[in-house]
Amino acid sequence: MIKILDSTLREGEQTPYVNFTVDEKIEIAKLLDKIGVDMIEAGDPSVSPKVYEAIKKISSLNLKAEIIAHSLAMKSGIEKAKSAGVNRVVVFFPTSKIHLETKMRKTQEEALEIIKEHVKYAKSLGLKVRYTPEDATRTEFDFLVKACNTAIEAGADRISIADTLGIMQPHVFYDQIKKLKKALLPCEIDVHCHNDFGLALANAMAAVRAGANCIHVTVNGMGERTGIPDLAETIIAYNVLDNVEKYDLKYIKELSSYVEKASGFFTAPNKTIIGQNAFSHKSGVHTNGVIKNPKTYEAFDPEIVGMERKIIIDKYTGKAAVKSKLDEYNIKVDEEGLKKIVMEIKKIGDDRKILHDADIIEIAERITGETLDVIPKTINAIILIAVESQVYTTSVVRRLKNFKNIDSVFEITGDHDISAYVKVDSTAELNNLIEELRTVPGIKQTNTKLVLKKHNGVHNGKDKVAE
């Protein structure tokens, strides 16, 4: 059965500009344990006092997952792992020619002695040991086997094959793991696949088919450069495609969102599984199918990972989607009226990037000749915005200035960081705008205040009321 090791607290924190607090690491570990990952790589205790503190506290939580500390092949690092109370330590030492010669300045014979010495030392402290040959996929095969078997003979029961530069292809990696499985002494095989060519998960799954036992992942695919396999993608791929049901899916979105906020590393809208567009449907053919039966265009129900289905209304829209939207507001139109509304939406959609609910209702009013008392009109509002502490306020301001309904933006002091003055035609449009704002990376919280009366200032001694 496949095992999942999550390395968000180690590999994930190596993402540029990411730095978790101790409390954030503890919360992430607890959520990972709720999902049921088999192992949690909590970090390298030699990195800093706070990393050590986090590992020690996570080790004391009595989680179901095996807690692992990472260490270079250094006795001091292994000792810190032991004192932090982890179940297992990783002894990490490269094997490729370029790493040994240019980075480590060691011969292959010296490398084997270092691997043997430090694995033995970790075992002597009563720790379980995983050996990771860094840059394994660029290592000459016979030496890779020799290095791994040296570690196994010294006491390692797991070997992690690191595709450090993400250069593997699924068929090549399958063959390599198949050969390694035959050549290595008995042990469990992990794979740590980087995503430099977008093949990390495909490579990892190919490795498992060839006999590997465990895939390393991070929440939201974080990590050095372009990261490693995403936790959600990996778990869902095995759940839906291979019927692996050992992990609890309902915490996936909660964990992803928490890590987004804690890290300031925000996922793209088209990110699989947890991206805001993952279950959005736009073209008439797709929306018609999904309204009749979601399985026509969804491989699985979004609710199982805490996501929602969205029907997008714009120039690609068909009648089924528009009727569904009108039904939400209990607006009844005949077939001819529906056709006209759809045609008007397509016409307006050529000139507009986004059509809000208020736009659709306004079109329905024009077509039907009726005043639909659904949404009140003409609203000005001030939206106060709090920004995540690790995010530059100016970067959020730049995004806000691109929203068509935001008239002006101010950076301010106090409990909020930004004030945005908004002009919209309805409460529905205001609600849509607020929902959009909450998806902007870096925005932590919004507080909306409706404007009752706006004063432009004093002119010739008289207060001018604008509206």
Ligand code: HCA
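Positions refer to the first chain, counted from 1. The term rigid core refers to the maximal set of C-alpha atoms that superpose within 1.5 Å between the two forms. Because the structure is predicted, anything quoted here is derived from the model rather than measured. Compared with the form predicted in complex with 3-hydroxy-3-carboxy-adipic acid (HCA):
In a rigid-core overlay of the protein, residue 39 has its C-alpha displaced by under 2 Å between the two forms. Core-superposed comparison between the two forms: the Cα of residue 153 travels less than 2 Å.
The Cα position of residue 417 differs by less than 2 Å between the two forms after fitting on the rigid core.
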The other form holds:
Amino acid sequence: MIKILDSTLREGEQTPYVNFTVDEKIEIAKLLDKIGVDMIEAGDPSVSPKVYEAIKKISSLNLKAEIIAHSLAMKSGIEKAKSAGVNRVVVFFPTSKIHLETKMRKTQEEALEIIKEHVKYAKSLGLKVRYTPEDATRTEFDFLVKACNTAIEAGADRISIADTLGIMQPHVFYDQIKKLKKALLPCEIDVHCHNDFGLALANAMAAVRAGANCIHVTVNGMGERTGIPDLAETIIAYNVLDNVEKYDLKYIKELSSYVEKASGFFTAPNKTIIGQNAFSHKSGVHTNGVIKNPKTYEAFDPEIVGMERKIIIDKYTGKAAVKSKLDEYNIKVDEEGLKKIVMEIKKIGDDRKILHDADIIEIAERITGETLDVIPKTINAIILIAVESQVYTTSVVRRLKNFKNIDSVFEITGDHDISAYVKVDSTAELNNLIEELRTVPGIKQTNTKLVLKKHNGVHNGKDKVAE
Ligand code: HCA
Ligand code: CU
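Structure of the form predicted in complex with 3-hydroxy-3-carboxy-adipic acid (HCA) (previous: the form predicted alone):
Full complex below, order starting with the chain above.
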């Protein structure tokens, strides 16, 4: 049965500009344990005192998952792992020619000695040991086998085959793991696949087919450069495509969102499983199918991972989708009216990027001649915006400056970080703007104040006259 090792707290924290606090790490570890990952790689205790503290605290939580500390082949690192109370330590030492010669300046013989000595040392402290040959996939095969078998003989019971540069392809990795399985002494094999070519999960799944036991993942696929397989993607792929039911899927969205907020590392809309578009349907053909039966265009039910289906209304939309949207608001129109509304949506959709529910209500109002819920025109508002603590406020301001309805933007002190002065023609537009603002990465919260009257100062040329 497949095992999952989550390395969000170690590999994930190696993502550029990402740092978790100790409390955030504890929260992440607890959520990972609820999902049921088999192992949690909690960090390398030599990195900093706070990393050590987090590993120690996580080790004392009595989670179901095995808690692992990562360490270079270095006695002090192994000792810190031991004193942090982990179940297992990783001894990592590279095996490829380029890493040995240029980075470590060691011969192959010296490398074997170092591996043996440090695995033995970790075992002597009573720790379980995984050995990672860093850059394994660029290592001469015979030497890779020698290095791994040296570690196994010294007491390692897991070997992590690291595709450190993400250069594998599924069929190549499959063959390599098959060969390794035959050549290695008894042990479990982990695969640690980097995603530099977008092949990380495919490579890892091929390796499992060939006999590997465990896949390394991170939440949202974080990690050095382009990261490693995404936890959600991996357990859903196994669940839906391979009937593996050992992981609890319902915490996936919560964990992913929590990690996004804690890390300031936001996923793209087209991100698998938890991306904003993962269950959005747009073209008339697709929405018509989904409304009749979601299975026409959904490989699995979004609810199982805490996500929601979305029907996008714009120029691609057909009657079925518009009708279902109107039904949501209890707006009744006849066939003729529906056609007109669809035509109008297509016309507006040609000129505008986003159409929100408020637009559709407005259009329906115009076409049916009934007043639904639109309020007077020309509205000025001040939107106070709070930004996530780890996000650079000016980078959010830069984005806001491009919004058509935002007149001016100020960075401010106090409970909020930004104030935006906004001019819109209707509440519908204001609504749209606020909704759009909420999708801007880094914006935590908005608070909108309607301007009742605007008075200009003297220097403005006019003399304190209400506009
Ligand atoms: C690194 C080390 C590592 C180790 C993987 C593992 C890699 O380069 O930072 O221990 O399984 O990718 O080789 O993350
Ligand atoms: Cu790595």
